[in-house]
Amino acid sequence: MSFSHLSPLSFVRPAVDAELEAFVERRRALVLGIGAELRPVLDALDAMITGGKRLRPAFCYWGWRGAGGGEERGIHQAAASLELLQACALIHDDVIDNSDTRRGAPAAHRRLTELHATSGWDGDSASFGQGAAVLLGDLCLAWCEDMYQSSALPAAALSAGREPFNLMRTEVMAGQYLDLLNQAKGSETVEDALRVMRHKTAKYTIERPMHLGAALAGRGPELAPVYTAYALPLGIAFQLRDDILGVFGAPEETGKPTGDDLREGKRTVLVAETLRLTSRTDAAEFRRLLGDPKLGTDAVDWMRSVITTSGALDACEERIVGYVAEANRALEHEALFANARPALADLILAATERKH
């Protein structure tokens, strides 16, 4: 079967979207049967899962195809279940970071804060919004499990996929905590930032979804090392691009205000390289400004200039080039089914040459 007329993301997305919509619609009646008051919570979920790149389902699907899997009934639902895990992670991440927006729209906790404020209910609106968003994230985590287990794949395949599926959920939570810890400790090392990248992004976004696809196709142990060699460098390159966009990306493309990562004080490789490479005076001022939620345009522009003139931006771009080359080399492995190689190569470009 040829996939040349579609990008690997475009090829997967319609089926993933359909599975998500059908699953959430089935659960909607159950939730609304508990109470009509839950409708705004479901509306917040709809807003969250409507957007997104569908990277995790795509890597799962192409991991399946690279292992020799076909168009068996159930693979798209199993892959789509990862979008509910992603929704959980993003909803909780926005609460942790106190973010205002997600994909150009109000973050779930902001949406639910507004519900409380406009309804004239008792108590603090922000606390209500945060608490409701945490519960919504927990619901997505539970539904992720339900969606995976209820897919039409054989029980033996779902059992084989259980290990990477479970590891993925554990590692993303651990990576999120390490990220939170780095910010609390004011970590400034590239090594600490890379450790977060490996667990919060590389393993979660690419490696484990691909391991899951291979396991569902019955070739998990054989292909796991091959997929790891591809996924970990690509996942780090993906996050490096994300960190660059978080500082330099255009708001109309990223869906977030310019320099939002600087206001949130994210301890990225880009920040670590800046503090390592810039002058002592500029480093001290950069540290003072990093994490100030009230950073104005002038301060953000100054910090961006320091990142550029110090050579940190170039250093991160060079890292991306190196990691991309590493991922491409992994695709030469003879164990991969040839028809999946072009799609996996295209996914390298989609993950690293993007504007949002």
Given for the second form:
Protein chains: 2
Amino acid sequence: MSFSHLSPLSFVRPAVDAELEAFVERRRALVLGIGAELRPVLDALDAMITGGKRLRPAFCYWGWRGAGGGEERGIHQAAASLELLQACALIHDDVIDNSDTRRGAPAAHRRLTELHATSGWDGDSASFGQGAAVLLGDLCLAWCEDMYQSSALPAAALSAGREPFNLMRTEVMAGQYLDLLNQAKGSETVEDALRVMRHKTAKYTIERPMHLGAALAGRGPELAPVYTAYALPLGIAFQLRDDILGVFGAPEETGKPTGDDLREGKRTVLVAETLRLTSRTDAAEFRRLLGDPKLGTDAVDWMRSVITTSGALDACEERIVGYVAEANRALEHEALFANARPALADLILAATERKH
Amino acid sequence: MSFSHLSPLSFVRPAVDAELEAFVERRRALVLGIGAELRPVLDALDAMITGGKRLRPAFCYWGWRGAGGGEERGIHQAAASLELLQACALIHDDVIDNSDTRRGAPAAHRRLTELHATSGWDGDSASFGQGAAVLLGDLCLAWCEDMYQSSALPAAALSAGREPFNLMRTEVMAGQYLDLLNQAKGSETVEDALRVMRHKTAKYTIERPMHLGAALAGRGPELAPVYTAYALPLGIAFQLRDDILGVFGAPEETGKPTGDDLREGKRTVLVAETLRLTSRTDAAEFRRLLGDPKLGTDAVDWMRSVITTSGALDACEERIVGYVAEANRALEHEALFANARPALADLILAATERKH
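Please show me the structure of the same protein in the form predicted together with a further copy of the same chain, now that we have looked at it in the form predicted alone.
Entire complex below, previous chain first.
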């Protein structure tokens, strides 16, 4: 299989999907052996792991290739295991934020709430759905590690991958807590938003998966700093793009209603820049509206116009350009295997291109 | 250190506590490096892992000893890791059941709700507390496995322990879901209650930890059936005792208000037996009261009297006697190292003795 005809994401995807499906299928039999009533939970899991972009597995795989790793089956399983961590993060995140949808489909807790309601069971349907989704997320987290550790890679390689693998899990949960905290504190600084991005996105989505790939290929210490220099700016650029899409993106692209990030009151760099740059009057009104779950189209339109006219949108686009340039420069490092460079360069585009 | 002067629980406890404390201390530094604001989350974790009975580590340790394992430091760390899985299960269980207390102290989500309320932050304090507790439970689950895998035992031993270690995590989450389902369905059969006990308690608390101990000692295949014959009846007896305490136990013993299991509407064997044995009129009234969170002392007293006079309490006590005898018989197996037999016999007593 040659990379030249495919994007670096679609190149990795079939193998990652196949490994994920095979693993979940084996565990599915085990779970149904415990009780056939667990089928709807497994269906909710299937819905959750279908259709993601497989970003983390892709960065892990290209981190491996950039360190000289070849086409071994084991790397696909190890890389694919990160999708189960992501499934846990998304399922729990939707419970925490009480979000109704995920990628345009009902969130896992909403599916399980629906199961309760249509079955006519006792008690509160929403509580049942949330409880079941917490357990499903736990299952995904346990399986992530089960899948990683049972990859067909040498024990020494898996052992070398432990440090980034462990850091990744701690950092994403810490980052998510800091995100909760920023919202609770009504944080308005660019610095606070950047710190959450750093842990919740840049390290979790790009840096640690790449460190993992390098460590599995036996070149962790040598390549970790090179990958960090690429991953941190790219991760922040990726999140900035995502934040812009969360305000300006069309529902068919984001899988969420237009302007949903404003209704959720997300404390993004875009919001922090807006509050810093706009007039005091507009900032006061913007603050008042931010986080109102009932925000109508007019209010969303007004908030978008403030984001644009204040210069905050342009400021974020400029940041993205700067970070993208920084990530590209990091790829010039000689320790990197040359045949992975085009893919890592394409991943910069894939993660940060305008879609609105 | 000789076992003869100590109970099998207190024998293991200091080493387990020391390993747990050392591991969490190392990870604490990592988390505080991400953000000093994470301190209250770590404090909630400390509160959660202080003061448990360390049942699962004890069964793992004595499973190891029964398989001929010696006093190696690595086994204490591997056994202690199970407390972090238990911490996850308890933290998430309290979120799911919306329980206020755990072992007489505020549940983790209540502590974090309180933090939000006293800090005067934006948004709903209860939502913040629940969200933060979901993340904290995830952290515990990730750390459980991190701690297990970094134990100072040979790689081949840790690899042999993977099967019970993985099954344990899947089974407990499946068992908890079936428990949610039994409550939602208003299940009234002894069979349903026994199936939940089997997965949520017997396998999770006793069988799999013992299988893990045997596998780590390199004698998994030989001892697994012996341990199963001991663990499943003992686990059910243990849960039956716990269910009786949940209705009749004093608050200072159970750490929960008297009769709390009746308020929560737990679908236990004790409840199923009561509904089966009592008069139709009393059963109807019992059903009506069961699960009412506002149940007063008079109603609890009346329900207790129905449980007693119907013969359900005696029926459960008889079941306990039968299961205890079965567990004791299993200890006669010759594959078992003789010097672990007294401890395993004492663990039967410790897990099932009357405390009310």
